[in-house]
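Here you get one chain, nothing else, as structure tokens; it is the form predicted on its own.
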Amino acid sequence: MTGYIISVLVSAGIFALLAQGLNLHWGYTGLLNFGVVAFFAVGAYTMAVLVSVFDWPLWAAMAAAMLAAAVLGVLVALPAIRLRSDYLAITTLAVGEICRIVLHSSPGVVDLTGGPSGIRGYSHDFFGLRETLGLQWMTGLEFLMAAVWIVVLLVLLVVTVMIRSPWGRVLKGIREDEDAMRALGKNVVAYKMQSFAFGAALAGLAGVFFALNLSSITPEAFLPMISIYAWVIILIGGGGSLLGPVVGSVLFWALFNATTFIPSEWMSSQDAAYLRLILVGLLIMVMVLLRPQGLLGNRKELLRESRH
């Protein structure tokens, strides 16, 4: 019981980070991304590739990957942040699978990211870290759990304060109103080129907890599923809420991992992953017809944003 618990909040916690990403995307600034599992895979190799192929120390990869999915944010924002919603939803739709294509079998990366193969190796450093923190008490898990929970609170505290600051402002109102916006003179561009900057930054944070938590990554651990699973995560917590993202992903992954406790005799692995699904969707319906906003989200700023 104890190992689940920590599994479910291990990932819980990376997800969180993931949802925080996209719920300052569409949550704040209102941009339909439906490729961030681009930027969680380019957060989890680069930080992969520096540590295993180039012997990086483990922090300054972080900070890298970090950087390397802002940089994709910024090149993809650049020709699509002026899309209309539903086309900015097919671009970065778009663009998640040629990342995965790009990754699985583009000559002179696969050099680096071992195609389909994958990479491993690289998680070395980080569970070394126990010893060197004398806390050789924890497990690996334990150890990642902690350390996981601990960037989620302090990624909370961040977007706490950007949020409430007149930057954060600004972003609700492009939300709401994009020519209000301009008609006041603010630079609607860069604000959201900004936003979804950030946004990607903690997408790849969160995919070197996820690469982590795995030992081995290859190019099918990043299917489209991992926006989707995001996507649910918001409607769950509520976009545009600072809790939502943490509160959603602590409820789908208790939920998701919850044919665990059925008996093996009672149903096939297969049939509990057919299953976990219909629970997933099930919840998905409920929340539409019951709490649209999500179970923290502020229904009059979702209706206002229905309304443009």
Contents of the next structure:
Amino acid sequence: MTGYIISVLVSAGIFALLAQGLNLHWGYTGLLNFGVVAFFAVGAYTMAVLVSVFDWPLWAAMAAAMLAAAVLGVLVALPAIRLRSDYLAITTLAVGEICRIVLHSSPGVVDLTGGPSGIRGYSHDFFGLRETLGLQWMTGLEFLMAAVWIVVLLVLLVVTVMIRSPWGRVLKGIREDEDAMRALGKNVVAYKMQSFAFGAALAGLAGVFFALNLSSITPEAFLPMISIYAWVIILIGGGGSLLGPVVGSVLFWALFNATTFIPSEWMSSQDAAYLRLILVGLLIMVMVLLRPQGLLGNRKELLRESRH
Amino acid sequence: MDEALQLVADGVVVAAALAVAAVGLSLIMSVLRMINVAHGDLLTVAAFAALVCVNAGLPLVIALIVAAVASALIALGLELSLWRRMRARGGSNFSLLLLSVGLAYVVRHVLFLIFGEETHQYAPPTRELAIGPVYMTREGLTVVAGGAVCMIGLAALLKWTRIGTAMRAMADNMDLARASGVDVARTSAITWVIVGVLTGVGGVLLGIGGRIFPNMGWNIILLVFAAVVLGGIGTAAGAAVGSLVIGVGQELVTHSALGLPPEMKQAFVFLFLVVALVIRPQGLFGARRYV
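Given the form predicted on its own above, what does the protein look like in the form predicted in complex with the partner chain?
All chains and molecules follow, beginning with the one already shown.
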């Protein structure tokens, strides 16, 4: 049971960061990003390659990972914010797949990423921190859980401050009425780009912790399914609410990992994995049909057609 | 040169199945303004429906008909139970898309649960026939012929029948169509039935030309979307041309002179999709209005 709780909290923390990034894209800017896995993958791989191939210190690699994800965010957002909402969704889905395929088999890139065999040996620095901090009594997973949740809370604080700042109020204004903000002389495109880049950086940070949770990363860990999980979390928690992604993530993983309690006499672990993906699909459908604003969201804020 | 010609021939086979899949997606996008992400997985359902028939000893032609009918019934059922309800409630394009993502996950993993991960074939592949400088299998030729029949049939239906006119009117301007006496609910339902039949045939053609496995439809949905976007939404000719460019293009990228690993071909198609959407979202033949 303790094992279940810790595994839920580790995944929930990582995906709370990812979903908070998506929340900035969708909940606060109205950009329908279905390829959040691209930023997640770029963050994970940037950190892993810098640490294990170039021997960078962990903190610098983490900062570089966030920066790389933010740069990709700007590159995607630059042309994409002109598109109709559902077309943007497809475009970003394709961007996620391009990232995965490039990491898997692009000549030049695979020399660094190891292609399909993946990359390992990037997490010693992180788990070595336990000795430095005198926390040897914690297991590696417990240490990771604590670190992730400290970061989740810090990010929550930063995002709250930002959303309540004049910058955040303009962002909300754009979501409610873009033309009005334009008439007030606000550079709508610049605000959207900043929010998109910030969200992408958070997704990159989530990718760093995702990599630390695995002893090696391969491109197959970055399927479009990751973006779908982030969406389910937003759908559960509610977009445009600051606590929504955190609460949604904990509920999602508590439910998702609960299928491990299915006795193996009932069904094989493979079938249980299929069953839980069926549940993910059903959850999306039920939330869209019954409560599109999520558990914590404000229905009025989010039922508008988010096109621009 | 021979290698390039062979790649073109392989690409045409891919394109034929892709076109039938693409035109279904495209019709729903134009007439009902919805991106159905589950389209790929409904192709898979049809392919498996035919597989069950073939395994029961029925000839492939009967299996094709069963798959088409089953697929049409599923499409109609979904329209009546899900999509119509969502539209009536004023659901946005995006909530419909999200709903179809959920449906795609449910359908695909139910197939995994029933059929497992193995790949299947309707029949062992036959010997390749030399046609001029290129080699094609009998299956490949069947797929090309089947694809051509579907595309021409659909183009004729859209152009010359009453329902085709009603569908084009709805694609053009929903309110004007309603005001001119088009029964929108009925036309929507019939559109789904037509798309269901196309999905059924498309899924079986994909199965004939390749292999049948639960991920087959999901794996090609972005390619199908790329074909639709490239050709322009809502026309049979657009879907056909878009599919030809995508199908032949992705095979040509694997030409040995370029020295790229074959896995990269999809990355090029997706990149192409992104660039096409950004530069010319209405496609080669489409009108600006849908985007």
